[in-house]
Amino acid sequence: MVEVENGSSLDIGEIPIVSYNQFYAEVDRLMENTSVHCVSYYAVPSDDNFTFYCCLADDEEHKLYVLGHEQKKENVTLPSLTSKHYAFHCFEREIHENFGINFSDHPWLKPIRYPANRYNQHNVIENYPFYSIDSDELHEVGVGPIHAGVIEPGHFRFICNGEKVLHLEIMLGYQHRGVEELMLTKHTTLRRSILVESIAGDTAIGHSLAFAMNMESLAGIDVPDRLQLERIIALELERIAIHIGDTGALCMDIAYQLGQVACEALRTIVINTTQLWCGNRFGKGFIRPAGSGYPLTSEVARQVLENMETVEQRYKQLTNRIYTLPSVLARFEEIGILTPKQAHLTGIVGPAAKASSHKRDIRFSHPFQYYRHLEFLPVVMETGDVLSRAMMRRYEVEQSIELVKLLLKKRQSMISEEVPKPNYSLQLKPNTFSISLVEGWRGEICHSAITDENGNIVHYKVKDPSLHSWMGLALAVRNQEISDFPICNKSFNLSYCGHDL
């Protein structure tokens, strides 16, 4: 294996590609570490073989390393990780779906995108194979194809005895919009640059930076502290308003509509002044390759700095409220548990990981862009039911408020340096593997790239983070009431869109 860093990149020839009885036995060696755990595994076709290319994460070593291994296109069956390390799951049947590639002793082979050119069409939605239990005792209840709230679809189908959850199915891939398809067909870094704004239309700024960084890296460029501080300073304010937002919306879910409306104004605010910082609510526009259009002001780093004391001040006081009433605590306490155990085995990233006391957190354990030279410590909690993840991200709130002033005072000394406007004509490395990790606000993005001779994007991989996650929502809603779902649902918050690319 080789290690790489966090938002580098290497010559595609230094990957070591090895049997793959030489790759089962190193990643198996790997992942009996707890620490480390699965950041991206997946195939690129050529004219005669697959090219499989794994990354794995060491959060503890604060170490990244990527292998790979090789297979002819005839008939491929593959011992499945899976097996023994269940967070392949999701690696392993995206593979089979793209390329008819079998893993002979997967547990749940079965589609999860559906993409456009999947290799057996055959697969299609209306025949999508639920688990099922025959008994006169069960029934089951189906809940979307389109989730009322964000539009998007999805379904999800519970087996129930009375009330009780026994088993949930989540079947995603109605929309799949083959955006990694279209970074390959867009031939302009500007047209790119706004394709990956819409990969997940609420994590615009962490999706936009993974790109901008895999840019730079191939690109051999290194963009000044200033810039990085300052796109930080935005993936931080986009942290705050989701989960603000996420605040409300639970109090929602059980109610309680002090808590949803005073959230609702509070993250309007925050998504207001990243609004008047950069003209989009949702900071599109704001992260580009190798500069910005938008470079903090005084005067917007001034109101930046004053409303966010006005929301942390209101926000303490509103969660105190929120979380020692109760009525919001007998719908949180105990609901929707996700044990430390299921949490590892399924290899759940960002704050429902955290919720379950690991510490998987990327601005900590592989740290990019300015936070290479904070001290950060994630926030981690233990019991993981809905408080906990309710709680987190009141504390990531706060930790994010505070992290933004610390950084506002940091940039007062690097007023005199110039942030570079971005370049959208970048001559990048031939034959070379690049790799960039953001901690979004649901957890852990990852987008990968590979170069031809010509210096040419011939791959490009995205990951968002509810790829590993959505897994961890169906184990915790067993044994629950039908009721509790959604708060469950929206305690997780997970993406459609960012699953189905």
Given for the second form:
Amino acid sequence: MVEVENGSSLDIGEIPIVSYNQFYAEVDRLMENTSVHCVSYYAVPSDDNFTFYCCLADDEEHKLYVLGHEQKKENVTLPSLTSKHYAFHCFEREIHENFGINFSDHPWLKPIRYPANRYNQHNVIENYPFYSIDSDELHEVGVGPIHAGVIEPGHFRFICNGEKVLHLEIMLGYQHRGVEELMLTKHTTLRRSILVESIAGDTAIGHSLAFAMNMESLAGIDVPDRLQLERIIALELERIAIHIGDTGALCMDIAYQLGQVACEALRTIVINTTQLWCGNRFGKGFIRPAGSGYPLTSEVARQVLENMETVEQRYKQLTNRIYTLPSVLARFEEIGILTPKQAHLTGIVGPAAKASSHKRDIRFSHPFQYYRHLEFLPVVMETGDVLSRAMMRRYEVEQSIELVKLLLKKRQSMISEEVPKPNYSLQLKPNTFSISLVEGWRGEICHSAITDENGNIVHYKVKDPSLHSWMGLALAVRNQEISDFPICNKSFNLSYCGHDL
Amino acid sequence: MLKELKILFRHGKQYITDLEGVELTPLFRGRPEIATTITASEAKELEALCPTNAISVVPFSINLGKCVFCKECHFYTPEKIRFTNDHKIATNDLNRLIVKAGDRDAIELDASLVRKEITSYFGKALKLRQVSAAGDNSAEMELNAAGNVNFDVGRYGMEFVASPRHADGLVITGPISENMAEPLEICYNATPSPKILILAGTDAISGGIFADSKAVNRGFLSKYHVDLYVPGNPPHPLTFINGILSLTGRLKKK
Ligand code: SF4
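Output the structure of the form predicted in complex with its partner chain; the preceding block shows the form predicted on its own.
Once more the chain from above appears, this time first in line as the rest of the complex follows.
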């Protein structure tokens, strides 16, 4: 294992490539520790070989490890890590689907997103192998891909006993657009910057920050503190806006209309603040490698502060009401529980992990950009039910508003610092591996890149937090009434396109 | 109850009374204006720079159906290209999405292309089914926002419905992935005629940054008539609302 820093790069030759047995033993040993989880694990094909890279993060020790192994290209079958550590299921499924590599004792080696360049073109989304139970007592309910709302497509297949959900299988892939391949075929840095903003458009800031960090570390440059600080203000605004929107969406699903409309209005204030700053309500165009076209002006900074104060007061008053209403609590409490153990086994990240007692937050465990200068402690809740995921948002909004206010204050001593313009012609280091993690509002985003001997990007891997977390939703609805599915789903609010890429 | 009233009181009036009169923040990236002084060499460089091939050289123009509003062409030639905050950029004619050097006019619908049944059937109420076909969820969120407490498109008798059977038309977002091509077609066929078809967002109109992806299948669009194009990345709720109002003949006469 080699230790790396978040947002850094290293010579590709420094990553130990060991035998699979050794790799397995090493990963197994680290994963025994409950504070360790897999951040990314993927295969990179070359002419004759597959080289695998695995990155593990230790939340408590603040460490990030990378290790690899290599296999000849013909008929690879490997003992699966998933059989011991379930959290690997999505990574091994992805590797299997992309390259036809077999994992001999994988319990759930199913397609994950039906990418255009999948190994087995006979596998088509229409005949996904759903799990089923042969019984006269049970029935199945299929929902999607197109849902009864203005949301992204995905298919949910429930096996129910009466109203009770025994099993939910989530089948995705409808949103696949070939992002990772396009990252290679789009040759200019500007094109790639646009592309990463659409990995998940609701997380444009989060994903484009992960990309910018990679480009900067590959080019060997540091951006000024002021820009690092302004970037994380934007990231926190993104989090605040979505968390407030989610609070409203949860209220909508239990027909508490005041909560819904008040949150809608508050979210509008936040995204309009982002729009005032950079001209786009989702912050598209703001984060760029090496600089920004939208340095925060003092005038806008004042407005950000004013809006934060307004939102803070109103959101506090509102959530005080929401979470004392018996009719709300009755719907949220002890519904959709994801136990701490399940959260660990499935490798969940983000608010869902924190709501199930895991202190897993990149801002704390592997701070990046200006978080490095802050003492940040994540909000952690215990019960893992819908209520704790809802409350998680409440406390995170409050925390993020405090953060933004603090950052705005710190910014005042930096205004003389120049914010550079974006640089789209960065010279990247040759034969280099880079990795960056960003705590977006959904949790841990990971991007990693590899360059060739000329400094061209030859591999780009994206991991959206949803990749881990969909399984958490599937487990949380077990033994629940099927009618509680919508609030369970909203309480996770995972990404379809981020998962499907 | 008293507490609810207090909350309402503190939030004040959030409803925008005059949707047609709203002016967005100066930095909003809406309809571009291009100076006629763009030189041939600048034009070539801008063409190469544009991430989605929205720029054509002769005559110099920006195609809003392809533009992702990144504003990089402005940063490159700040004196010659600027993005105004005019958000009313929806139209039913692809040619009208092409803004040429010197163009200053508002983008409007071509009334002669609007099918008769649209105004007669949908002039008072319009129910739409939205299909996200690999949209990145920003356009979807903006369409949802069109119905929220601020914009309240419901005031015009417009809303998004759950079933295509109840819908008067479809609003597509996203570049249309191969994996969504069939569900989209099924949904379209399940919508009763006469139905309208709207493409919301640059991804939907041209594929945007995904236009050349192998995972995208835009065959659907070559088969059916599109009634409205709503550009944007994502389209602003007001761009969408304005487009719908023009299409159904509901805009106040100036
Ligand atoms: S703003 Fe539009 S036309 Fe200008 S560079 Fe970006 S995509 Fe191209």
